[in-house]
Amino acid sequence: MISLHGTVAVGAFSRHFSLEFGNEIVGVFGANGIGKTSLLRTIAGLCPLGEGELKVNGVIVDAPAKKQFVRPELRNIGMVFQDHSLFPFMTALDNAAFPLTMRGMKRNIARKLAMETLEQFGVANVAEQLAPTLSGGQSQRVAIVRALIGSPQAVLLDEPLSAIDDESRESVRNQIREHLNRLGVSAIVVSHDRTDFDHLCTRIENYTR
């Protein structure tokens, strides 16, 4: 669950948001320049609140009043980036592996697992391949892996499938919902395509300038 009641504020922007999600796959929607990026950036404690506060699954993870503030990666919380974030150094199975290997799963167990989900999202035919050497569509496909894999608190997913091509979308999709659906956690999809919002989710929040 997801609970943010306060000011999100990046740079020159500063918005307020009340939400509540539950357990469920809300779609956020809006023109460019509302904030919707940002929204995503601060549930996943990379960037601080500006006031109020922040509770993921009922406990505090942002709150400046009270001077809390729980580092992302201690967060357990999945992210797609619009431009993926892959980490460059790394072939695309120890990308999607990272988020296991960071809680302390034993390396050989945690790829072996992200081979079983690339395989499962089509890609596991780079699973060796540095970051930089794959295509937009198959960067994107690894970084919503690595966002899927493993027990995350909450899922975001900025606009994952922009970069999948129009031949691969439904069944990305189809492997999108089934995760979420498994993992039963609180997500977000900020999407400009209606259509994904009618595959993924639950419901959709409309947010006007």
Given for the second form:
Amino acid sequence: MISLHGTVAVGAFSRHFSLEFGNEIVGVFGANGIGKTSLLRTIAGLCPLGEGELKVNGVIVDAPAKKQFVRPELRNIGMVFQDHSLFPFMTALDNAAFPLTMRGMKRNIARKLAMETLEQFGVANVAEQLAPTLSGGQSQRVAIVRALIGSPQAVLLDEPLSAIDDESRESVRNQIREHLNRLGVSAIVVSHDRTDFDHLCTRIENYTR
Amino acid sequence: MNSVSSRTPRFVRIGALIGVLFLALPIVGLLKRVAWSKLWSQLTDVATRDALRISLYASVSATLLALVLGLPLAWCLARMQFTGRRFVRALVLLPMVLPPVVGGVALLGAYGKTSGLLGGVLDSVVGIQLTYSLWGVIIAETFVALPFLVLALEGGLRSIDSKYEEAAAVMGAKDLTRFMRVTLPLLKPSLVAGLMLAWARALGEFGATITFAGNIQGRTQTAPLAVYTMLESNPEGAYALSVLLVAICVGVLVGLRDRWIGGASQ
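Since the one above is the form predicted on its own, can you give the form predicted together with the partner chain too?
Below is the whole assembly, all chains and molecules, this chain first.
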């Protein structure tokens, strides 16, 4: 569950949000510049809230007035970044296994689990390739695996299907939905494509300027 | 099609050729003076071996010490806004532009046994005398090598895109883990370049070392000091040791070729 009542402020941008998300997949829709990515970065803890209060699963993670701020590494949130942000010096498999090793799992077990999830997303064949050698679509699938794999308590997906070709879009959407349903946590999907929302989300929040 | 900027006038070419000759001639002169048939025996002479051993030990120790001091310094300069940042940067660069002998005198002022700010305390409390000791050589070499490492690391840290560290943080990587698993691999090219430059500078150190640590064979006499000393007593040995130092420096340049001189060939 995510509850945010406050101002998201990044640089010159500032916008008030008032939202309550249960354990559902919510699509956030709106024109460029309305603060969709800033909203996700604030929930992840990469940008502090300007004012107000942010709770994840009932726990306050950011409340400037109360001087409370939980650092991103302690929030246990899975996130697909818009540009994927895969570590360039690691293989696809090590990228995917990273969140598991951060939770103390042994490397070989983490790699085995990551390999299974890469298989489900159809990118097991590139597991041993370094991240910069992957195509846009492959890189995005690895980024999705990386966001879903560590049993996060909320998942944020910033344009998660933008680089996936039309033929595989449906199967990737199905995989994401299946994983999110299994996790049973709040998930926020930011996208420009209404069909992604129709197939993936249980609810849509439309923001205008 | 030749553009105006790609045409090189004759006088520029001649100037460049004179520049190349100016740099190459001393190396050729040095190679010509080396008694190649006696090279091995000169390099295995006791004084030369001592000097090489001390040089190697002190330069590697100084590079490691520079890393321990330089990494936090570079981090703060690259990623923190604080009062006096420009002053700290100037201080870091100072040993680069300072005459090394002056650096040695300054080190005496800080760590000299009798008159140094800290030297007396170090001697009486901890029992360490830095002047005229191997420690002194290491300190002098660290003093002159540190700026090279800090500059390389600061540039490297600035060029790292913060998105990778942000992604690692969201995935649960705490400060030290994030540094070891993400920042350090991204910093590797700058780190290697900085370490090699700092080590080469430490290896070639002369002025600060002779002023602060002296020139005692078997104790503080490094390879450059031995070259200087042998030039009068054993010129063949001096040339042999010099050519070895040239070879080492060429090795460093070859090691750094992709980073520093690779672009020139394209």
